[in-house]
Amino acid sequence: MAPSTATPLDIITAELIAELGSDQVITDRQRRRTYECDGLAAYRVVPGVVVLAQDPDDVAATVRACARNGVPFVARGSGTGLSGGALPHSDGVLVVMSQMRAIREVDVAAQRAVVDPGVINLQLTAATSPDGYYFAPDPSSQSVCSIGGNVAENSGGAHCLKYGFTTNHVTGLDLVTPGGERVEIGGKAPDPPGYDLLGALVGSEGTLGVVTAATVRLTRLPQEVRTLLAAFRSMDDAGAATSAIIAAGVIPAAIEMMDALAIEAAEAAVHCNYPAGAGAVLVVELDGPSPDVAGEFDDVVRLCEEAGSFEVRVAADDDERALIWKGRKSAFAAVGRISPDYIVQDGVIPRTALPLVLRQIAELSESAGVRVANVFHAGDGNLHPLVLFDGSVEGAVDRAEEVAGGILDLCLAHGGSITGEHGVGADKAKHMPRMFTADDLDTMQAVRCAFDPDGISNPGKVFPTPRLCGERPGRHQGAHPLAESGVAEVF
C-alpha cells in the first residue's frame, strides 16, 4: 500500500469538517483570502482553513484538534487591528470568533457584565446605558471592534488617560488552552488571590490561548461630561498645555491632539470645521461631579489660553460634542484623503518630551522627504505618527519604513515604548530586542512556553524569532538542527 500523501492540515480539515460541519470550516480559497489579513494590511496570508465557531465547544474542538496534529492555529475577532496579530498561517487554522457575540449577562448591582468575544466593544455600552453604566476602554475603532480583541491586545483608547486600559476592566476570563482544555480564571470578584494569571492574558495577543469569554467592569456614566477643543499655532503650544493641565492636578477624561497635516485629512474626510490656520489642536473632555467639573473646565480654558491657544470652542450639547470627536475618531481614516498609502505608527513617550519628540519626528520626516501626520494621545504621551507614502513609487515603502522604524527608535531614546495599545504582533516583533535584552526575552518565553509548549498558538508573533521550549536557556554545546538550519533560535 502506498504511503498516505495527507498533510497534517489535511487530516485536520476532514476531523474538523467530521466535527463541526462543512459550513462552519471554509476551504475554498477565495473565502479564505477574506481573512487574509487584519487592519494592516501590508501582511497578507491566506489561512490553510477557516473555521467559524459558534460557541466555546467549537474552539476547544478546533484547538484540540491542531494540538493532536501539531498544526498551528490563530484566534480572529473584527479583524481591526493595526500590528498583525491576526495574520493568519498559510498551513494552519484560523478561528473566527466574530460570530460569538452574545452578551451573556449584566449585573448592574456587581458592576459586571460577561461577554462573548466577538461582542462589539461599543454594543456592551449600548446595552449597559439605560441603567446608568457603559464601558470604559474606546478604541478608535470601537464601532467595530471585538472586546475579545481588546483582551487580546489590551486596548486602550482616548479616556485611558483616566480609566485605563483593558487590563484595568478585565476580572475574568474563560480561556481554551493551547492543549484544548477549557478554564476560568477569575471571575466577578475584584482581586482574586494567587499568581496574576488575568495580567498575563490580557495584551498577550492571543498567544497564549484563546478568549472564549470576558467579565468586564462597567463604570457608571459621569453626572457631566464638557468636552472642549483649543486651537494653538503650534504642537510646542499644544504640548506645553497638556503639560500644564496635568501638572495642575487636573485629570481630564482625555486629551487628544492633531496637527495641521492630521487636521487637513480630518476636515477633507468629515468637514469637521476646525478652526482655520491651526497648527495643532487640543480635544479635552472632562467628566465626573458636576461641581468638579465646572471648576476644573475653567483651569483647562485659562491654561490654554495661556499657552498661547487662540481660539477655545465648548461643545453646547451631545451633538457638537459628537462633531468635535469626529474629526479625531476618523482621523486614521482621512489620511486616506491625502495619501494612497500610510503606516500607522504607535509609539510612546513620557509626557514631558512631547515638544522635543514631535520636534525630532518633524526633522526626521523633512530629511527623508516622507510627510507624517501626528495624531495621538496627548495627556499619556502614545503617539500614533501617520507616515504617509505612495506604494507606486519606487523606493517609497522603504523610506516610509525606515521613517516609521526612527520614530519607534526615538520613542526608546526618550525612555518610552514601541507599542502603547496596538500591540506588537507580526509587524514590531523585530523591534522587540531594541525595548528588551535577550535575558528579557527568554523570561518572556519562558512564560509562553509555560502555556503552549508545542508553540501552536499565534506562532511568530510578538518575538522576533521563534524559538524552542523545553531547553535551557544559556551556552550550550553543539547546535540544534532546526536552529542549525536557521529555522528557530534555541531558548
Second form
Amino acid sequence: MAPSTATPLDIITAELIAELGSDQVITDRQRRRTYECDGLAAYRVVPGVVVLAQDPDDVAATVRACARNGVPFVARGSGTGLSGGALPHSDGVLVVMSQMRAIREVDVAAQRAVVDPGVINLQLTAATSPDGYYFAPDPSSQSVCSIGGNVAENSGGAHCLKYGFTTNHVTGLDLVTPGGERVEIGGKAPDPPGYDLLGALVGSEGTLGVVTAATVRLTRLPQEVRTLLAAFRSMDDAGAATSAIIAAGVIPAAIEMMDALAIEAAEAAVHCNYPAGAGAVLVVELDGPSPDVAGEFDDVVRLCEEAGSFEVRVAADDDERALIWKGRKSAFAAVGRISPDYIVQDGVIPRTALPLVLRQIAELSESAGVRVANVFHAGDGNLHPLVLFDGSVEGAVDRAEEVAGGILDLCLAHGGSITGEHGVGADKAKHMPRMFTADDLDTMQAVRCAFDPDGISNPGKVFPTPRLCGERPGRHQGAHPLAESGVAEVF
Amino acid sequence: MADLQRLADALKRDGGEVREAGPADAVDGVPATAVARPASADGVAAVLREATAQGLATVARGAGTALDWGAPPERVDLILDTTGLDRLVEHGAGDLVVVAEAGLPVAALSETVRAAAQELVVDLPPERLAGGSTVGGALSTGASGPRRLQRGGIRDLVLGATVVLADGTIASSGGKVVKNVAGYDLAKLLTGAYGTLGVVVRAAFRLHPARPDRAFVVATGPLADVAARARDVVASQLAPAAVEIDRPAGSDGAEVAVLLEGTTAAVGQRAAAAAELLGGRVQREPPAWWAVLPGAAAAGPFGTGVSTGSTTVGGATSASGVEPVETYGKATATLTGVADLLAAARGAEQRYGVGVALRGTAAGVLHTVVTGTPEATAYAVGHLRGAAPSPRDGTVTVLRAPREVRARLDAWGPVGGLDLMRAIKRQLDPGRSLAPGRFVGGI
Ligand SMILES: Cc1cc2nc3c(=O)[nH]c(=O)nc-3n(C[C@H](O)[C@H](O)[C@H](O)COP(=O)(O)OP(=O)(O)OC[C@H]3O[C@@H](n4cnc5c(N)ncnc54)[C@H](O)[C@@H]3O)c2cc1C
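How about the form predicted together with its partner chain, since we already have the form predicted alone?
Time for the whole complex; same chain goes first.
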C-alpha cells in the first residue's frame, strides 16, 4: 500500500512501473521535459509521468490505471499539433503513441490499410505508392505527423478540397475508452451499423479515448497531375481567379494562395524563385484522368490570365512541380526568416468572402501596426494568417494576439469557423463560446460524458468549461475538480 | 394519454398544428395518438419539451418514405411531422454550400441548386425522391446511392446540423463552411440515427458542380466475373463516379454499370477505356435499375431457377405453405468481399428457397431484398452475414421486414461499440422518448 500522503500521481506511477516496466515509464524530469509542448510551444506543461506505449495492451493498462486512480491522461502522437491538443497535465499521464509505428496490413485489393496510431502519414503513402495508391489526407506536416494525430485532429491538407479530410478516409478504429475498455468500431467495410461513432471520434482531439489502430482508405494515384503557379498583382485578382475556377465547375486537387509578405519570406528561406513583383501567387493543381485534366488545365490557365495573372508557370515535370510547392510548403517556417516570432492562425470563411476578409485583415494589421503574412487554402476558404511579432518588444505578443483574435472575429462574422484544421485544443477552447451557444457545447459535452464520464481523457481541451456528467444542461454546480487542476495552469 | 390541448398550447406561438392521429399515421403497424406539425425549430423544441414532460414517445416523420425502416418503435404517442420546416435557408452557390430545414424535400433542394449547375450528390432512390423524401429523412436514414463511390455518403457531405433534443434543447454543431474542425462533429452522429438521438431541424451540405456530360458503360456476366470486372474499374485510373452492380433474385449472373462524368470529350475517351476494361457497351442512359431500390418495384421473377420447394433446412419445412414475404436490408462488404456476398446470395437461394436481390455500389454498400417465408428469410440473412469473414468486413442489417421475420432474426447483427451507443442515447435522450426501440440494441 502506498503511504497516505502519496498523491494519485505517485500511486499511478508505481502501478505503471510495476505493470509496464521502468523502460516504458519515464519519471526523470529532464526526459519528461522533452514532452512539455506540442507544435504550439507557447503552452508548456511538464507531464507528471510519460508512458511509451508499445501496443494496445500497454495503452489499455495505462488508461485503466488512470481510470482507477482518477488521473487525467493525454495521448500524444508526433507532437506536431498546432493548438496545444497534446499539451500534458502536470499531475497526469502522457501516453506517447509514437513507438506503435507498424503498418499492420495493406490490402490493396480492398483499398484499405490497417495501421498503428504512431504510423507517420507519409510512411503509409510511401508503402502503398508502389502499388499505385496513397493516403489522401496530406497535412503539410505529413513527413512527421502520426495517423493517430490525424484522426484526432481530423487533419486535412492542400488536397482535401477534392479528396476530403481524415474523417472521409477512416472506416475503422480500435479504441481504448477512457474507462480502459477496448472497443472495435467499423472495419474495412463501409457504413458499420449503429450510430456513426467514427464520425464522432475523428476530430475529437483525444477527448473520447485513445485510438490504438486505424483502418483507412487507400486512394488510387491519379493518372495525371498538372500544377501551375500564377502570379498576380494583387490578392483581389488572385481571389477573383479562384472564384472563376470554382464557378467554372472545376474542382482542383488544390488551390493555394500566398500574399507578398509570405512570398518574400519563402523567397528568403528556400529561394523558390517566384515571379518578381507578385502581390499574390496561386498554386493550382489538377489531377485525375488525363483527358479531363488536359481540358480543365487549359481552362484554369485561361481563367487565371483573364483575372489578371501576369505570369503563369506550368510545371513540366515532377522536379518543377516540387519547386512550385516548395515555396508554399515552406511558408510557415520561412516566416521565421522575416520575423523573430509569429502566431499561425487558422480560421475559415466562406470562400466567396475571401477578398473582403483579406482587405479587413489588412486594415486590422495596419491599424494595429502588426504585420500579417497570408498563406492559405483558397479553394475552401481556410486562412492561415501568420501574425508577426518580436517577443522581445514590450507588449508585442499582446498586440499580435489581439490581431490573431480579431481575425477569428472576422471569420465568425462571415459565418465561418475558428479552426479549419489545426483544432481547438488548449489554445482555442476559450473561443468556442463565440462560435457555439452554451446549449451547443453542453450537447457536445453530453456526448463526451457518454465516452468519458469522469472527464479524464485529455481534459481542458476543446471545451472552455467542463460539464459534470449526469448533470442536465443548465444546472452546473461549479467546476469539475479534475479539469480545474488541469486547466488552471493553462490559462 | 397524450394531452393534445397542452401540446397545441406549446405550439401556439409557433403557429404549427396538432391533431389526433389517424390510421395512416401508424409507424410500421404501431398506431400513433397525435400528430404535431410545427413550423419552426422553436416550435419543434416547444412541442418536444411538452411531449417529453408528458412522458410521450415521439417519432419524427418527414415524408414518411422510410418510416418503416429500422425496428418498429415500442410505442408512438406523438408523430412529429417536420414538413412544416421546409425552407431552403441559404444556397451559397459560390461556396458550393446549401443550408436547408429538415422538412424540405430533397427534390426541391436539388431543383434549386440545379439552377446554379450544382448538385447534392445523395442519389436517393427515385421512389423516395418522388415521395417527397426530406432532407432530415435522408440524413437520418444515412441514405446511400451510386455516386458515394467517389464523393462519399451523405455523412461525408453534411457540414453541420441543428438538432432538437428530447428535452427541447436546440443544439448546433459543425457549420456552413466546407472545412471546419471546431467541436464534435455531431452531424455525423445524427446521420443514420433514425431519429433516436434528436429531431434534426436544419442541416448544411457540401454541393458539387454538376459535370457537363456523362456516359454509362454496362456489361453482364456470371457473378464472380462481374464482381471482378467491377473491381478492375474501381481500381483503374478512370475515376468512375459510380460502379453499380445489380444481381436480380434467382439469377446466376449480374449486371455492372459504370458511370463516368466529365467534359464531353473526356467522358467519351474514358467511357471507351472503361468499355474495354469491362467488356461492355457504352450508353447514354443509365440502366432502368440505376439507384432504384430492389424489390417490389423492380422485382425479378421471384424464384426463377430457385427450388422453392426445398426442405433442406428446418425453417423451410415448417414454413412451406406460408406466403413469401419481402424483407429489405442493407449489406456491406469490402471491395473484394462483394464477390462473396453475390455468391452467398446465390447460395442462400439454393439452400433456403428464397430470392435474394442485391444492388448497389461495388465499393460495398448494397441494398438487398430477400423474398421468402419468414423462417427461410431468417436463415438467408444469416447466410448472407456469413459471406464476410467478420462483421468488420461486412454486415447485413434488416431495415424493413414483416413482424414474422423480425421475430426470427437479429435485425442489426453484431454492432461494434454498442455500449458506447447506448451511453450516447442515455446522455441525449435519457427518458427514451424518441423512437424507443427503433434502433440497434433496442435503443
Ligand atoms: C509545420 C506544420 C504544418 C502543419 N500543417 C498542417 C496541415 O496542413 N493540415 C493539418 O490539418 N494540420 C497541420 N499541422 C498540424 C498537425 O501536424 C496535425 O494536427 C497532425 O495531425 C497532428 O499529428 P501528431 O501526430 O503530431 O499529433 P499530436 O500533436 O501528438 O496530437 C494531436 C492531438 O491528437 C491527440 N492524439 C494523438 N494521438 C492520438 C491517439 N492515438 N488517440 C487519440 N488521440 C490522439 C492528442 O491528444 C492531441 O489532442 C501542421 C503542423 C506543423 C508543425
